[in-house]
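Let's start with one chain on its own, the form predicted alone, as structure tokens.
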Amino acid sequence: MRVLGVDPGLTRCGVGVVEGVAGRPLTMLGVGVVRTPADAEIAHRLVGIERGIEEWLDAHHPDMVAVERVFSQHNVRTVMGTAQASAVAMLCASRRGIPVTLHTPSEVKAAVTGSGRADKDQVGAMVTRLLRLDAPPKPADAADALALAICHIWRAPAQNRLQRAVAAHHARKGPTA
């Protein structure tokens, strides 16, 4: 499976491609920042994303793009930009007929560090661990999208398992009035 991570940002949306199932060791095959301007209208760091996650599409041609969801902060104008960020991922995958899955941070940092509570530096240092790489990716941004791949690939098929449940039960217990 191959997945394509989106950590959003209006000034720095992460990206990250890993390329493996849940089980076995993983590979990164790519990591960077789709940057906007901080100075530039809405709209256009909105096409900015667009364009940087369409080539990221392009270049990668990812099964799966996972995005972190987004949660409230005390900043509005923060979580308003990284809602629109993401928005646009969602809408840049599901345009290709991609799927798309959202996590919470705290389900990534639980899944790739094993606490849900987890720092900025021991996410990058445990994705740098799982994916053999030299350094952690900089910025944050990036290393929390290779993060959300992981994340994703791993906890894959237990959600798999878990719709096919739900799924079962309800063929069982039929239609409800």
Second form
Number of protein chains: 2
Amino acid sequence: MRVLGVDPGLTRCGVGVVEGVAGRPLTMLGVGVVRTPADAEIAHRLVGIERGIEEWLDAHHPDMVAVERVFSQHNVRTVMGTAQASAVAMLCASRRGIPVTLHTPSEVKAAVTGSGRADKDQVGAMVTRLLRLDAPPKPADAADALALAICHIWRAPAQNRLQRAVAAHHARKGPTA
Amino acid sequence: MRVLGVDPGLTRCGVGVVEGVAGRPLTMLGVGVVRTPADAEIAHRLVGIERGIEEWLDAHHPDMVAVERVFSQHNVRTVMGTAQASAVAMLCASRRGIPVTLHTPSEVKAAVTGSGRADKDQVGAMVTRLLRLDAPPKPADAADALALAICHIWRAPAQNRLQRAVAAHHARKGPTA
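How about the form predicted in complex with a further copy of the same chain, since we already have the form predicted alone?
What follows is the entire complex, opening with the chain shown before.
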């Protein structure tokens, strides 16, 4: 399974591609950041994000895209931009027919470090170890994107089983169940 | 000037096209709502919004697109969806080279009713009067989209003058001014 992880943001949108299956060593195929200028108009920035994500999809043809689930937290201004960048990433994947899954930051941290409250250094260190890299990817957004992809590969089997179970339940009960 | 107004939302995204210039009677060219099913996955809903906005752009070729500026208000869940739908609308317009302008809800209400705190009925009544319609457009999202387009036509001359003045200032002072 090849997964593109996206840590959404307008100024720095982290992207990372990881290949592998749960229980086997994972391979990093690429990591980077899609940037747009902070002083550009929001509409132009979204076009820049779209172009960047499209390039990553063209280059790597992922089977799945994992995007960080955005919550409304402290900084309202940042959260809006993050929600909008995540919308563009989801749109780019979904219109190609690539399944999109959202993972919360604590799910991602728990998946790669064992703790949902791990800090950025811990996440970076575990990403480095799990992908057998020489150093933690910089900036942190790039490391977070790889952590999202790893999280998705490890969580996906359970999620897929759940989705199949729900689908089977609906099939038995009919579409209105 | 032909303006597409967009009142963004995932469940109901209001769209309305108004043609005219400030100080002259305005003409409504179309009004409607792009809907996506509330039980669909967010990524699929965004693809539906994109498809709907593209159809409106293809049908009406607006000169400008006016989108409601999203604030983080009471309902966090709704605000996220609104921010994501607005991102798709801005993206669709901007990648065609159509200028996008954001207007706050109170700017829109003040433009069409004279009060930034007008209620939905007042906005609907004024949209009906200004566009010489037989009845207020339903649902309210559709009326709001038309109000956005009207607001933009009336505010645009001042905004354009300001943008030209800023551009001229930068031209005199050089690009780093």
